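The chain below stands alone and is given in structure tokens; this is the form predicted on its own.
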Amino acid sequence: MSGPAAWCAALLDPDREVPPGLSTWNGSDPAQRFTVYRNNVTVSLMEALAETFPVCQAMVGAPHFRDLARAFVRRHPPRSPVLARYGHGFADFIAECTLAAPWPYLPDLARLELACLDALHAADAQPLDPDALAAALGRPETLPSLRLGLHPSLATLGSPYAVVSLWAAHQGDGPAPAVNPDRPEQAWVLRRGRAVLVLPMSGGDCRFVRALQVGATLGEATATAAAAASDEDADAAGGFDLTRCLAVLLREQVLTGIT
């Protein structure tokens, strides 16, 4: 390994030797200067992760989070100069990392925080005119074949842990209320205006949205969501209600088209 590859490898791994050929303007020891630079880069990336995953940091404590962040930085250097988007592999990393074993809900909590970040940076889209939806819903014979366009910020998340409640408990300035993490929760994540919202929903609601996002018709998406809600989701997620789902989509202005 030589050139830029050797430089990058040594930059994030303190066990590697300083790349050969370095010199300093004042004749000081390049190894010492490189160590300072290495530390600054690592700390900057760790701080970027802390900015993206503040609730994860609050749950495990700053010292433990720094250990997780440092391990991630050394394994997954950034591939973009935009540090605000750094950390897309963090949830999968901590799911396999023994350092995070005491917090089994942490990977899904990280996925929720990342979904919030993605929603914040998602493209804009004009919401559907309510009159257009009302006109379409006024023709019952065409309802099953309708396809609904959804705002680019809308995403779904489901977890066997109460990550939605854990996230919500850390959104205020006061002390976070106690939350029992050992219960499943699902949510829609979306942006309305400049605000990112996390809405607790049922498992059927989430399957409904995911079906629409891959091109299913309204009839197909409803059947998928209702079937799922009738078996494994019925008790844990409260089932599926099409009218309520459409009302929330319209209220939050994430319906963008109908064909």
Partner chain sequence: MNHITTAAALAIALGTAMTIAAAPTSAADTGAKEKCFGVALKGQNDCKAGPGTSCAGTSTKDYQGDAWKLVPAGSCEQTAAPKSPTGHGQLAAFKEKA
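Got the form predicted on its own; any chance of the form predicted in complex with the partner chain too?
Just this one chain is shown here; partners and other molecules are left out.
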């Protein structure tokens, strides 16, 4: 192995010999100089993960997070030069990683943080003109067959763990309240203006949005969410509240069109 292939193999594996053919002007050890590159690659990618997953880092502590991040970087280095996209395998990776086993909620927490990053950089879209909605309301017989356009930043996330509360506990400066993680939670993640919002919603509310996102009409999405919600336990998490969903979509300017 020579050339860039030898570099690549040695960059991520410190146990490997440095690539052949390196020289130094003063006879100093090229291997020691090569560690500058090793250091740059590994540390910069670990730092990128730490910036994308700050709450995961806070939950497990910086030393443990470094171990997770280093292991991920070595197993899954980025495939794109755009680092804002790096980290899309991190949740699945830590779900399989024994290092993260003590934190069973960590993969879903990572998914929530990644959803925030994706929402932050999602495409812009103009909110729906309120007059268009008023016009639709004036012809109620058309409402069930309407299709709602949603802001590109809107995503849903659900977990058997209280990842929304855990995440929220790490957003302020003050001491965070204790959180029982063994409780299912769901959220809508969206960007409004410059801010990414994480809104605790029900599982039914999330199903409603996912149905709309794959092209269901308002009537179909409502039926889907309501039917699924009724199948679940009496748990409030499964409940679907159409009025609340529509109010949040309007208030946060997530509605971008009706057809």
